[in-house]
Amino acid sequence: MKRILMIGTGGTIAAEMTEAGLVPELTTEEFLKYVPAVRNFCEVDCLQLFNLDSTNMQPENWLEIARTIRSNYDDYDGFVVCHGTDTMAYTAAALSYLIQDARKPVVLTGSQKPINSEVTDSKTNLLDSFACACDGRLGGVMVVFGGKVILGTRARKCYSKSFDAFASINYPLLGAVQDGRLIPYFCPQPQHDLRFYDALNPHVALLKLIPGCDASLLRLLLSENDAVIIESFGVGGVPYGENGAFYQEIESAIGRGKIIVMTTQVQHEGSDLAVYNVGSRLKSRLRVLEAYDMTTESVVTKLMWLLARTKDPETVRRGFYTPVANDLLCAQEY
């Protein structure tokens, strides 16, 4: 049988209600034995890290994940990881670029409702993550929650209670997952050697406009930050174009060595700077990065990932725009 590591985060799935409402409690080790089937098909050690809300979760968690996982790559055929859903996204993004061209399946799940709830999503997606970490045919970092097999650098949250919670923002399925058995869609194979990394920047900021929103709140990101991220309307840009205030910060940002990248806050399809006058001149003038096709969650986590690496602006330019774990599918420049 193969040999699985179920690592402990915490999260809703480890949850028991208290007079403050849920609180992480339960341990690896505690909530397995509510699946007991998973034994007749794989064995599984139990590892608990920490026992975190998801709200509560850092770069530094991570980095202990990531760690876990590395040293004990060799001894298990795959890996199980619960979490807490609310960043679950967040999580995934960053161990894709912690954890590269892993072979072996490196699973994150969770829950809705906790383990011991009498109505549960709980027991489904950790049977069909152990199911999915034990197939071998999907390697690398992903998301298995609500029958759903989603690329780490794909997933987000898109429902905050309903048990499908999870989607997989432009960019196909890897798989499903039925009656316990893994369908697999398509299998992206690793492009190089595993790789493992030990460093993140946090200095990361993500600005998301709103109307009326002033140029000051980027200002202030930018004093304490080594790249903020703008998440503008449709298909990008910032208010007034090259005539606001905006754009004279940005430029003034740029010309201090600070990595700005410009993402849309509509969910599905990308930015395109060079379409409206308010975008076009970040592009071509001051050539802010441009998300594309990458989600919020990813730019984020590849930020911290190769800020921790150099801060020069045309090699994390270089390195923003060189997919990593299929992150990065529409880019035109690199």
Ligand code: ASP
The other form holds:
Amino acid sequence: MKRILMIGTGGTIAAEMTEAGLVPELTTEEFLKYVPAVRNFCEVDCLQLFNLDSTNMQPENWLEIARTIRSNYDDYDGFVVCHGTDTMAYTAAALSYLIQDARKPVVLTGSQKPINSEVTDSKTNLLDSFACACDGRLGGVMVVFGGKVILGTRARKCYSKSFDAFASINYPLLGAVQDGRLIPYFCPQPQHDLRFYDALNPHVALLKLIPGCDASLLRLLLSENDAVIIESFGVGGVPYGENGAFYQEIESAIGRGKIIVMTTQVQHEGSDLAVYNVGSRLKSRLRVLEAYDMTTESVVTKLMWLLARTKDPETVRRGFYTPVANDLLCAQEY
Ligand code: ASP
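Having seen the form predicted alone, the form predicted together with the named molecule:
Below, the chain from earlier opens the complete complex, with every other chain and molecule after it.
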């Protein structure tokens, strides 16, 4: 039988109702009892790291999950990380940079309803996750939720209440789980040896533009952070392009060695900064980075990972445009 390490971090899947709303209180050991069938097809060890609503998840928690997988890697065939759904896509992306080219499955899952509710998605999600972790044809970091298998760098929570909560952004699903069996659609193969990393730089901020947004907001974020991601409109740009205050803030920040990444608020198809006048000079003159088809979750965590290793803008640039775990398909630069 395959040996699986189940790592508990909290979320609705572990939640109990209190007078002040749902609170993660159950341990992995306790909620695994609701799906006894798991023990028929694998040996499971349970490890409770913390019990957090994932709203409270911090970069140091991602590091702790990665460290735990690293120190147990040789002893298990796969890992199931139980996690709140709200920030699961960030954790999946972060783990994809901290644990690279793993052949063994690292499955993140959770649920929209607690395991002790009358109607719940948690039992199916757990069974599906263990099926994927045991199957072994798909390796690396993935989210298994609502019958879908999603690459860790491509997951996004798209529905706040429905059981089919997650989607794969700008990348096909890795597979599906039906009747407790994994159906892989394709299996991306690792290109290098397994690598673990153990540092993140949390000084990364995200600014979502709205019409009328003032450039002083960008200045404020830049004063406190090494990198700012600007989530702009459509394929990308800033108000009034090279004639606006945003352009000047960006120019001066780049002169000070800060990292600026342009991305889009639009869910699908990514950025293309060169298209419109409001974005083209950012690209050709200031050489700001752009996210292309990457998810914002991946951009945030990739910058944290890169900036923990270097602050040299050229090295960050090269690292940013080097695909990791299929996070980036259509960068034109490299
Ligand atoms: N607030 C919860 C969390 O992210 C939601 C969930 O798990 O579905 O921890």
